[in-house]
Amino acid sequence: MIINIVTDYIPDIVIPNAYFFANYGITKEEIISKSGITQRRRTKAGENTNTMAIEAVKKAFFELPFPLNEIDLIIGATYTPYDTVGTIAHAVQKQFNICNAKCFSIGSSCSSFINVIEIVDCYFANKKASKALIVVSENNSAYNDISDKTSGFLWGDGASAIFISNERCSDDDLEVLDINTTGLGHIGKSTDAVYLRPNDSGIKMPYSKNVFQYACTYMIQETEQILYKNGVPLNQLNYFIPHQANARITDFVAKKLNLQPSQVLTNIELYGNTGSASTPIVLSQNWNKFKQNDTIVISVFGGGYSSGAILLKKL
C-alpha cells in the first residue's frame, strides 16, 4: 500500500495566547509551560469541516498520478462534523463528483487517522478498491469552550487530503509497511476523560493527567512494538511524527525512546491541537524532507481511548 500525496489546509485567522490572557486571565507563559502551544488557527465564517476537506483535496489537483474519477473509496475522520448525516466524505464525493467509489466516515477521536488508513488495507486486501481518497479534517472552533480554563487554549482548526494506492506511481511515494491499532475503552478515565457533547456545552477534558498518563504510555509502546514487529531497530528510525496533543507529551514520550528534537517532527506550538488531522499535516508539512530509505513512524492516542501507530519508508 503506498502513500502517494498528502495534502494539508490550515485556515488564516491566528489565534495567540494573548486572546487568552485579555479574555479569560489565562497567561501566555502558563499556556506554555501546560501545553507548549504559542498559537492557533481558527475557520473564518463560511468555513467550516466539509470547506477545510475539500480545499486540502484541491491543492493536490496538480501533484496527483491518476484522476480523481479513479478514485473507488473515500473515507472521511472527523470528531467535529459539521453535519452528522451528510458526512465530510459524501460532501468530498459531490463537489469532486467522485462517482464510482465507496463513501463512508468514521470516528476515533484523534487516532482516526490511523484507523482509516488501517481500514483501506483491508479493502485493498480485498480487492474491493485500489485508490483511497481520505480526508481527515477538524474544526475545533465550532465546538471548543474557549473559556476553559483546562483545555480551551489547547484546540486548533486543520484539514488533510492523504492519496492511496495499491501500487507505485511516482519517486515522492511512502510506502506503508504496517500499521496497528488499538481499542482502549476499558482503561482509565476513558469515555469521560476527554469527550465531546453537543448539548452539554462543547469539547471537555476534566481529567487530563489521566489523557497524559495513558497517551504517553501508549504512543510509546505502539512506536516499541511495530518497530521491533518490523526489525527495525530503534536506532535506525530517522523520524518520529506524534499526535499533537501536548508538547510535553510528546518530549517525555521522545525521552523515553531516546529520540533526538531533530528526529521529531512537530507543529503544536503554531497550530495546537488539530486532532486527528494533526499527524498528517505534519506529514504533509515534510513531506519534501524525507530521503529514499527513510523510516518514519507516526504514533497516535486519541480520547475513547484508543492509539495506533503506522510504519512508513520512503521509496
Given for the second form:
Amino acid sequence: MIINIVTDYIPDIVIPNAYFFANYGITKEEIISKSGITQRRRTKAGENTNTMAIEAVKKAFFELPFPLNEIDLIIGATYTPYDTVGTIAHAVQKQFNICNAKCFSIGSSCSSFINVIEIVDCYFANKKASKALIVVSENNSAYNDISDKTSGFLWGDGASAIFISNERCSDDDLEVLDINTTGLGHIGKSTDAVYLRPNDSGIKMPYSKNVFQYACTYMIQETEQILYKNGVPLNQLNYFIPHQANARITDFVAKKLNLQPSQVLTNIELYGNTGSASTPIVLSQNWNKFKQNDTIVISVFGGGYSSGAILLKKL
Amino acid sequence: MNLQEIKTIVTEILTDKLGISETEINFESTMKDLGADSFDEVEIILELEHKFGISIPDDIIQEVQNIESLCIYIEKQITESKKTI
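Mind sharing the form predicted together with the partner chain? What's above is the form predicted on its own.
Whole complex next, starting from this chain.
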C-alpha cells in the first residue's frame, strides 16, 4: 500500500496564548509549561470540518496521483463533525462528484488516522478498492469549551487529505510497511478521561493525568513493537511523528525512545492539538524533507482509549 | 529489594526529574512540596514503573500521603508481583 500524497489545510485565524490570559487569567508561561503550545488556529465564520477537508483535497489538485474519478474508496475521520448524518466523507464525495466510491466516516478520536489506514489496507487486500482518499479534519473550536482552564487552551483546528493506492504513482511515494492499532477501552479511565457529549458543554478532560500516563506508555509501546516486528533498530529510524497531544507527552515519549530532537517532527507549538488530523498534518508539512529509504513511524493515542502506529518508508 | 534500596532509586529519579539535590528530599514531603506539577508526577510514576517493573495507577499520588508512603507502596507492589510470578 502506497501513500501517494498528503496535503493539509490550516485555518488563518491565530489564537495566541495572550488570549487566554486576557479572558481567563491563564498566563502564557502556564500554558507553555503545561503543554508547549504558543498559539493555535481556529476556523472563521463559514468554515467547518467539511470545508477544511475540501480545502485540503483542493491543495492536491496540482499533484494528483490519479484522477479523482478513479477513487473507489473515501473514508473520513473526525470527532468534531459538522454534520453527524451527512459525514465529512460524503461532503467530499459530493463536492468533487466522485461517483464510484464507497464512502463512510469513522471515529476513534485522536487515533482515527491510523485506524483508517488499517481499514484501507483491508479493503485493498480484499480487492474491494484500489485508490482511496482519506480526509481527516477537526474543528475543535466548534466544540471546545475555551473557558475550561484544564484543557481549553489545548485545541486547534486543521485538516488533512491523504491519497493512497495499491501502486506507485510518483517518485514522492511513501510505502506503508506495517500498521497496528489497539483498542484500549478496558484500561484506566478510558471513556471517562476525555469526552465530548451532546449538550454537555464541549470537550472535557477530567482525567488529564490518566491520559498522559497511558498516552506515554502506549505510544512508546506501539513504536517499539512495530520497529521490532519489522527489524528496524530505533537508531536507524529517520523520523518519528507522535500524536500532537501535548509537548510534555511528545518530549517524554521521545526521551524514553532515546530519539534525537532532529528525529522528532512536531507542530503542536504553533497549531495546538488538532486531534486525529495532527499526525497527517505533520506528515504533509514535512513531506519534502523525506529522502529515499527514510523510515518514518507515526504513533498515536486517542481518547476512549486506543493507540496505533504505522511504519512508512520513502521510496 | 528492601525499602532503603527503593528509596535510593526514588531519590535518583526525583533529583533527575525535578532538578533538585538529594539533600532537598525529605521523605515526609509530597512531590508537590518538592516542586512537581501534575505532569511531573505522572512522568515520575512512569519512570518508577519502568525502573521497578510494576504498574502504578496515576491516582496513587493522591492516595499516598508522602514520598515515604510511595516507597512503601512500591515495596508492596514488588513483593506482590513476585508472588504472582
